[in-house]
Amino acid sequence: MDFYRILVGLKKIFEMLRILTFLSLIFLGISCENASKSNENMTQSASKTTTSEASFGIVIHGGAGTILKENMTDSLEIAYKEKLTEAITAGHTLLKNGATATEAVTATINILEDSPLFNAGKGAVFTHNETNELDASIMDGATLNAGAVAGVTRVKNPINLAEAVMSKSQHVMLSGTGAEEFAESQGITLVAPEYFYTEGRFQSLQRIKEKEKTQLDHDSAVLLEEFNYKDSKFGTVGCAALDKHGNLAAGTSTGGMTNKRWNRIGDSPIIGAGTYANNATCAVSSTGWGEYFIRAMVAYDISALMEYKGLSLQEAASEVIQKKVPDLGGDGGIIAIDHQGNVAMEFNTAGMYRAHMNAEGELVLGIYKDE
């Protein structure tokens, strides 16, 4: 009888034993389903803290050349300053506040290319023949897709007309009539060519061909060339910018060189010469001699550099612009921004009108080559 009531007495506790590991096996997938959902909604909160704590930056630059501070005169480089800082300023709130850098790229290059300060748009200089004859480009460093317009007279802002091509044709490069008739059926804004003559770049193209009267070989086209450029005001502009969803883009905008002959094109609507975007390096403007950076292929070697070399954006532009060029017999300068928001403002010449700001919004502004 003992015994008896020995084995249901262990019977009951192997039964309870048994309803108290199943009521813990419940317990350990409940408190593992949430600790589950927590963790997700952990890495859900990180990664919108990190989206809209994202790094991103701009900068532009307005030309480089023989620009010295004792041929300035004090109202001078105050304007130029504060249309840097106007240009920069607008691109930057653009990132800030969401946008792609595409946008912000070209809304920055409308303000400079508004403005009479730069050989750009408004204040394009004038061709041997007393025109104006215009050139842009950019490029999206997500897609690799891009768009260029050259030769253009008629277009307000080339640097709209260069986006359209890029976002809205199959094409890459338009020129001369044809890419105003394009401009036209996209709504791009046409103004009367007398639209871009200002009386300060008129007078340069004028003390330009007397000098040729007098001091040059007229059967000497490479004499020539080589005049025009060094006589020439430099203005081209051109932006760089890095947005918040990590996507980068280039943009540059000119009028040329003053005193241009037979339609000549420089670099900036030549992807990889002028302007060049790639989301896995940098993004790259080109401003300087053109024949030269287009033999160079400044903005995209830049990139190459980075890519295939392992190079930092400083130590490949530095490669580039302090010898590459130089050893062409070139002169210009760059600037640039790449995936991680470093930013590069690179010249071989005595000046550089640019700009720079990051995401916590500092801004460096300089002219000069010390500065």
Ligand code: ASP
Contents of the next structure:
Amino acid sequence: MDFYRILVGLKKIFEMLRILTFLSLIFLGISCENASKSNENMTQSASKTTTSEASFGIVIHGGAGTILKENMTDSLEIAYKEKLTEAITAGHTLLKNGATATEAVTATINILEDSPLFNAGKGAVFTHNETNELDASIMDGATLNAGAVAGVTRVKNPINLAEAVMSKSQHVMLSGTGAEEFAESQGITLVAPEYFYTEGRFQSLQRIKEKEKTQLDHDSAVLLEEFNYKDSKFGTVGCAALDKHGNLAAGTSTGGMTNKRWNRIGDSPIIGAGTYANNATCAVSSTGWGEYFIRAMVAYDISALMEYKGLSLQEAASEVIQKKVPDLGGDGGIIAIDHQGNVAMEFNTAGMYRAHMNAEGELVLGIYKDE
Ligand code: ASP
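Okay, that's the form predicted alone, but what's the structure of the form predicted together with aspartic acid (ASP)?
Zooming out: every chain and molecule, the one shown earlier first.
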């Protein structure tokens, strides 16, 4: 009898345990569903933050130098302004539609490279040997990844090759024929070197060579170098952008300096000098007397002043362009944008081709000082 009662008791206990297990499984199921829902919400709100329209913007330059109103015809001025507007509008539209900062930088620079007005791509200046050697670089502020090419002679859009070096190679900088081999392997458009022939640039070289002969009779090589620089370069192009995802990027493309020799390479393809981008601070593209911009590490120095000294973008840009570079003896300018969309267009020359467009699509365009 006792045995029978024990059995019935045990059965009841098992029954209760079964019910309890069933109930706790239901409870667990509900909690998991809630947890996953709240996770979903968190991701959604995180992605909302990163795709927020809060601020994006783009800024470009088309070179700094002795650009004087009195030396400019009305039609040429209009041509420059139209091309700057076309390029910045294209970059801005991409950003508005959610493109990354590096995509916007590359596409914007392509338009300037394809124009004979600027010393980059099609309009590249001539070397002493009457060839064209092009340099470019790009940097992604989100990853600190970077790519650069120097001394290429057959690449239609060197910024595209710099971008390929950044995203499709393990390297940061390639040069000359090796860089062109890599370009071929990546399907980057190559052209015959004659593509870069423009009559205006060729005549500039001839004028400089003429003057060089007379100058050499009288002055030192140092003066010659200065003379070469001052008369011989405008129109390097550059772009810095902040995208809707909060990422910065900058790029620069150039033909360098007219009459350059010995495979001279300037600052434009040097990460830290001609180009720098870091999401923590800003994105910068430089233009000017490259030798000085390399020595002053211009683009990185602006970022470093913000990072280590807490300077604003404008303060950092003025410090480097109005003090450090001229104190060394160089000149030129930069365009830059910070992680909040603030912009600097700073130069210590008579002019700098420049444009900025904010998230609202407001355009600021300039060529000369004080405008
Ligand atoms: N910085 C370029 C170079 O030295 C020239 C320029 O920006 O105009 O090659």
